[in-house]
Amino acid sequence: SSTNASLISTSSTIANIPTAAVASISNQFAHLKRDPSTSPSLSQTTPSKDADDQSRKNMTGKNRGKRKADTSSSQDSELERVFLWDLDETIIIFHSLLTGSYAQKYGKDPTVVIGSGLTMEEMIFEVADTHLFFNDLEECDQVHVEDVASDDNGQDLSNYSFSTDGFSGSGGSGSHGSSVGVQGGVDWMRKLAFRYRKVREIYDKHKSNVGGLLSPQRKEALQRLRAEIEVLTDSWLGTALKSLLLIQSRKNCVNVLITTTQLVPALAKVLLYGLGEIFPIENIYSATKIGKESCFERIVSRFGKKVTYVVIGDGRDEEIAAKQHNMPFWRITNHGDLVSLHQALELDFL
């Protein structure tokens, strides 16, 4: 309809707009001022990207049999509005790093900013493996930290050796012999299940001090290298925290994460890009196993139908599920659109 072709060109068209046109051109996003009687979301869409980050082989899997509803907070009944964020190229600036597309776009140096990308890759992989158990968990991905709570039996973990309890997160290795349980077996499923936990008390307990997990040096090091790339990418998440955080000081509104890396480095990154305490663990979600339209249908069903859901992102995945689900779609190509979109957020047109 030419409501939607519009809509698909408001976040492209708005960059360069002075705020006051800014106004008139979100009034198309009118209908979703902030009112719980008006939530019902609107059809909107847009473009381009593919996998976040094939730098570690994508895990298809089985889906685990049970899992327990995605938790939700008490406040979630007062909730208006949730906003869905795509992290690769849309938060922050990693996969265009690694392949020196973002360089070659913004004209800047390809040695230096594939440089810069392979040491953040490195520092993710080095979080995931030492202390989130990305070794293990690497074949066992799962969508939410939740997903193998039910397996979980609640034993103290204060004194538990992980690394002499016999898992194996990789099938079909006769290596350990017997011992270590069948597969998907309960044994087996209950410690896959107390990583799962421990990753989630490791998150929440360095979501605002991520340095903590690093030695001084490394501490230091992720310090230079995170200045480094704000530099290189023209203050990149800088800009989208403005929005991350706006959106976060409203009661009644929620940030969540959707992302196509997989959970474990995706919770690494999360952390080493300082964005831990803007994503609390539960509203993360990877959808390297089952894809964005099914992730957002996960998302629906735990926040419900009343609220209204705004899609960001750069991607055609989350453009096609935005369209599938009926959501609006802010697109996000260019520093223009991330400015843009704060406006609309600080007009109180999103």
Given for the second form:
Amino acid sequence: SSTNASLISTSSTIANIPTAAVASISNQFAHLKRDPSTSPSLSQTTPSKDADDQSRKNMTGKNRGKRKADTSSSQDSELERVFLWDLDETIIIFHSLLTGSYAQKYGKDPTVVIGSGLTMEEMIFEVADTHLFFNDLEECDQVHVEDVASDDNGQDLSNYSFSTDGFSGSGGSGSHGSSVGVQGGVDWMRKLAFRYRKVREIYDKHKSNVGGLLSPQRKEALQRLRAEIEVLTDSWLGTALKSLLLIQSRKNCVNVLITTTQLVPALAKVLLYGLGEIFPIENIYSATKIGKESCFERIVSRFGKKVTYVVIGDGRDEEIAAKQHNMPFWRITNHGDLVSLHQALELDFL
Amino acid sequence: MSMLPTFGFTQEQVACVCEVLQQGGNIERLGRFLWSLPACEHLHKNESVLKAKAVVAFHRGNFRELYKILESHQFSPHNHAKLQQLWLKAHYIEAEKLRGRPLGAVGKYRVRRKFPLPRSIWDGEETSYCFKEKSRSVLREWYAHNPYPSPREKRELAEATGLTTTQVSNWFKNRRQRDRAAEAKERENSENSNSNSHNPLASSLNGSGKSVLGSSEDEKTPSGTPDHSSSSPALLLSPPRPPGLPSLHSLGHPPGPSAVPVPVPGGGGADPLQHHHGLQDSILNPMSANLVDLGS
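Alternate state requested, the form predicted together with the partner chain (shown: the form predicted alone):
So here's everything in the complex, that chain up top.
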């Protein structure tokens, strides 16, 4: 596995991933317009996903579980492959840093490894709490950022004060607010929807440059940390990125992320590890509440049965879920598996 | 294309690629991939690889190769459906080429009869019938105690099975015809074997056979002897129990004679040929008459 330093540009902006298809910097406002032509995404299926989101917004009732298949098929008729990625220990190394198992497996100094893991964990929760309302949203976790959009009234949030709107994360009526939402009441649901809308805005704005969310010192610390982790993990992320970017460059392929981390911290992770450009927020799913199998089901409803799905993960849940949906599974247990994946993609075998 | 990279793929990864390309319908790429695989025997016995090879062979019209692959390896059940389709489609295409015209339903049926599915891709279970097993078993049980339902009974049967009365009528008509044909064929077989054994004795023995054995059975039916050609199974069967809904719902083992028109007392679906032998055995050895299991 070779280190591809250009992919982890520690000299320039932290989360910048130079690719041929990088959209212009003036994408900051594109998310407001939802116009496919200015849509800030490197993934060509964004237009259809926007339509999917719109149709979800228009759906009445809390029928979150019943996503319609994406019927704006003009773009989808090009789509052939959907790659379903696991995050931890597949694309990034994070959890096993903390537990020391990575250090053990690859013979690294455990103190350093765990230390890096802890520092990263700290940053993840810092971003999640400070910028992504994690304190508010932890109890009402969602699978997908659009899940509560139907409760949004679309009002302008530029002068909205989230800190003083009386929102309580545990739900208005005392019962757990994370379920259907009837308990929370209309008002509570709307405030919840505002938060997720804001999360989306922030993600879209900073996905190419998470440094914008941090102070200069923290930004620098993050740069160092990421470089450190890359060295410790023998360029794990860099190797994974080769495949991710190759898939992204194809018109008929798309990357989707399914993680067992809660959605908000997962978004923070994605931003901090510099994956924001690879995964548009609508392609990120959290399986914490419903499990991977149900997540896959939702994704199949979204993209349809005519495409071929490929599951990539380090085992356990995703393998079982893949088998249940008769999806081919590519197992990642070490660097070699990531390299082989890239080779298979390059040779047009996948 | 360099062969080297493929050596880096594990068997699991090879299987994954095969699956992906098959599901995606990328048969050309699949063929290219298979060709690039190292000549490792273990790899080429992998089920996903074999399945892929079968698909490629079919796609290329290389049917000999396809049949060889399908017959050479025991495939696991979850792959049976797809591989059966390949087998059948290939045979249909070959038959159509011979005929020069597309095959109709009957033509395909004949092809399936001529080229039965190999057990490597088939578990031996009968292929799908038109009617559900539930319906068919109701019809079978009813037939067992009366192969000639009245119009009213047919209506009741239709209701009980979810079929139309026409379908029920046709089912019974076909069943009677086929039983007749089967019986005639069995008789023909047994006559052929009779003529090979001690013949003159046989006919007279058979003539008295029925009374020797008839008393030991609770059958009241006068049964035809092996030499009699029975025209209709109804002659062999006692009058039916009073029909009506109750009998449809409580179809236990009917005490009446079975549907199979075996011309021997003691019905049951036993092999008629067996019965004939049994008959002869018991005639020759009266003491063992009752021991011979005629009513299996």
